[in-house]
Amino acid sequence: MLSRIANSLFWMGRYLERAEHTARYARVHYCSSLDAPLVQKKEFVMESSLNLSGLLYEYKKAHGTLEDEKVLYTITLQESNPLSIRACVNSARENARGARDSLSSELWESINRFYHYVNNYSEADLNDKGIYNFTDKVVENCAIVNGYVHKSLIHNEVWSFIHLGMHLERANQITRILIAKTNDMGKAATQKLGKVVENYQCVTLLKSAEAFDMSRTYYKAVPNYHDSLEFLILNNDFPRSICYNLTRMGRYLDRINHSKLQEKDSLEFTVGKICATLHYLTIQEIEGDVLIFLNNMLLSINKIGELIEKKYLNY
């Protein structure tokens, strides 16, 4: 495969799947914002949205205050936003346009119809419908896009580099989440708002990961912290997990990779590394500095990315 391809597909996948978490984090956050805690103030959440895609400090230098309609608009259409859910639908439809005919008729055209959409969304129909419209039929369609590529696409190298970077930018979004949630319950618990809004938080942050009914299920208890932690991060049947991302980029990686050989510092070696650290870790070892953990998490995450730009898709 033509490294140019294996760039589109790769990146395909990662927009697409950029742009599904953008959505469902502000759509719960603002949402659940409505019937918060009373102590829970709005500017918490909209604070919380921006940091997630690291957007606090340009929008503050451009906007000052945070207000509801220039912080979700910032976020979900702004054109001039590299990282709002535009733009990031608008390259994956670009990504796809690139590797055009390594893609089923079906796939293309959900993505296609993906485009449109949200193109044709305008602020107005922001402020009228409310942010809950547009985030979940982002969401649908993500949905429906995922559902092509695994059902219509033959499971071969094109289909392997999608999944690539949609499993690696699903380690990397869920690695924020909760960087971006610990560091609201740190304010929280510096606030002393109480065990309340950390509850509270604990939910926002498992819905945020869709994630909020299956851990319910596997503690058969009230979410809290310890347990979000633990099944975000080390669960691995669970398929929004750090865990069970870069296990599966693994996999895919094994299907792409035609020499068994792996040196060490290589890319194979890197995310096999890695992988048994997560499998042979306890919550109580993450616990003791959940952040120091979680953004060395991320740089390896980083790290991995950079490493497959290197072996695959220079070009």
The other form holds:
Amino acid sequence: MLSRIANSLFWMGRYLERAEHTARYARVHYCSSLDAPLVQKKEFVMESSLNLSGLLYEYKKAHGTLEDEKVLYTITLQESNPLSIRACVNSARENARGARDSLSSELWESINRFYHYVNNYSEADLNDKGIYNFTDKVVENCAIVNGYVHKSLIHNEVWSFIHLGMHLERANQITRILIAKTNDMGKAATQKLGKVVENYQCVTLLKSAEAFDMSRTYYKAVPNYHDSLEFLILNNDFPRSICYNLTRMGRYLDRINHSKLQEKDSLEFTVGKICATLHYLTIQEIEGDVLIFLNNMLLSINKIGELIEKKYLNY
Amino acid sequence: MRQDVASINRSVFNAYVSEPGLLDEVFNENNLVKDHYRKVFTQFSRYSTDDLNKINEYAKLSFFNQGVTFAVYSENLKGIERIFPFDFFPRIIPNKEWEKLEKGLLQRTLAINLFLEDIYHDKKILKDGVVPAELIFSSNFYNREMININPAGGVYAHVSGTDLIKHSDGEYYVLEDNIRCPSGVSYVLSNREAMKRTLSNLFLSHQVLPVQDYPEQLLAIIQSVAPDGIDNPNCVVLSPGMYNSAYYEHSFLAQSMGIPLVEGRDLFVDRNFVYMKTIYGPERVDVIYRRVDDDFIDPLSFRADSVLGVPGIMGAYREGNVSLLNAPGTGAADDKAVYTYIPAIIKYYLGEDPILNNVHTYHCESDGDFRYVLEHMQNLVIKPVDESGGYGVFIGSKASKEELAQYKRIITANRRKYIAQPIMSLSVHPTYIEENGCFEHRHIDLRTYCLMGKKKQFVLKGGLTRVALTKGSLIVNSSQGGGSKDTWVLE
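Please move on to the form predicted together with the partner chain, as the form predicted alone is already shown.
The complete assembly is shown below, putting the previous chain first.
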């Protein structure tokens, strides 16, 4: 396979996953803020959403005050913002178009339809129908595309590179969500807001990762911060935990890699080492300083991305 | 009254007026439906405007979702994507008519290949004075890099897209030979697909010859011209990239042949061999079906500012380590000025009379012709010899006095660049006009696809019928408001 095609497939996967997470985070936070405990100001939620996409600074520079409609527009439809959902979907489709000849017609059509949907959605539609309608459709379209990735392609290199992109991005997004929520909770704690707020924050955290129902089933208890962290970082069976995604990446890399030698600091070695560490880590060891752990994790994930690029994607 | 069947609803054909002097593909001079169109016509007559609008919308959506689009060059870097308008009233060519066309196309393509081999080797035809030597040597497309190169199998023009029209005398005429990078074949296949999806029942009552075998035939042609000694050639399609207006077609052909679609930046040349950059390192490439123009293919040999090409690829080609389809320099034979000599060229190499008619052409370069052109401008179409896509075409009958004077100045300044032909009347065909909710007649032409490889040849059954959607217009190019139809050759 051409390196350029591998690069397009990898980034197609990343952008699709990024669009999905941004959409879900914005929806969960906005909707839960509507009936939040009194002190959970909407402003607080807006700030959190912007923070996740790394847009807070840019937004404040441009607009100053946080207004519902402006914030939502920035996150969802603003094309000039390279991190908006629309920009992500455009980039995903652009990459798919560049690798069109290695995709199935069904997969390509599903991405193309998604693209037309997002681009026909106007600012007026957004103000009219509200954020729920749009983000819900985005998440749904991502599920359709994922379905075609899974069942209409040969499970070969093409498939592996799309998945590498998706898992890398998902690990990245989950880590960022955890950082954003840990920060939110830190703010809440200094204001001595108590158990109700912790519980509320944990529910939105889990929902943002599509993990609320499964964590209830797993822990059989009202969510708390300790369990939520453990679930999203260390659970090896849940597709939205950091550990799960990195383990999967290890498998796809093995599938692609033809050489059986494993050099120290090679891509496969690095991923294997991080996975092994995660498999034997307990949540108590992390809890000491969650933010340091998460920030280091983010650095490791970015490092993996760079190694993939260096080994396979340069052209 | 157009039909002798009383029960049918004629409303969608009510506004259909035939114009004297124009040849209608469907109706004869007594306004009766021609035999080979009878069944299709009867079915369409049964539909109401609502039905037709539904069919139209359904077909459009299918193209849009499939991403069957072309880009129109614009200020915006992304380019604007449009669907190529599709008309669901198929153009039907009876088998007898087609057989003659097919023979004529093969004859023409064979002669053109012999001509190309000659002008890049011994130049006999020029020495014998059949074609003026200065006409060839002054052509922008005569490629000196090609002199004494021997392409595999002796084939230069592997893929030709000859444009034909049907004149009011009922005869087909060749309008031009496109033998550089003819495009549009993907629309033939997607038009057929859309037709089968929307109006499948029409196929039940007709024996339509298939077009779906084009990709496999093309692949066989590509493989047939692999460099000597290569058993299992590594073949690729070379595209300028996804901002090119024909990118959909490039990716479609690569996908349907099952070979990689590459861009210039994916390839490199080392010691006169061409390699592509894969995830496991360099992989040798043997045959390139290139959809990049001559000028851009090798920045070392041609345009140094090209980023679409592959530096050094001409060196590898000269050594016979890689094959290119079509060969560089084929443009020397599809120049509109060389076009006029094609009947003589066929006679010279094959000793046969040309099967397909040529339109009489006046060369502004020659003094006698130039005088005639100036005197009869309002009855002529004048074209630059080296442009494509319908750009720079002057139609005398439609021009104002000022335009006439202005164009006179333009051609006088550069006589070599212009040729003139009598205004050919393109035949007309019922076409569904969305705004009016009914069928009206529009001018059409026919682009054919002829493949030639080492001991292999193939003509696509049918081709692309292009429609000039603007009322009265004769320009069918997609970049200037043209659409297309599915084209049926009946068994």
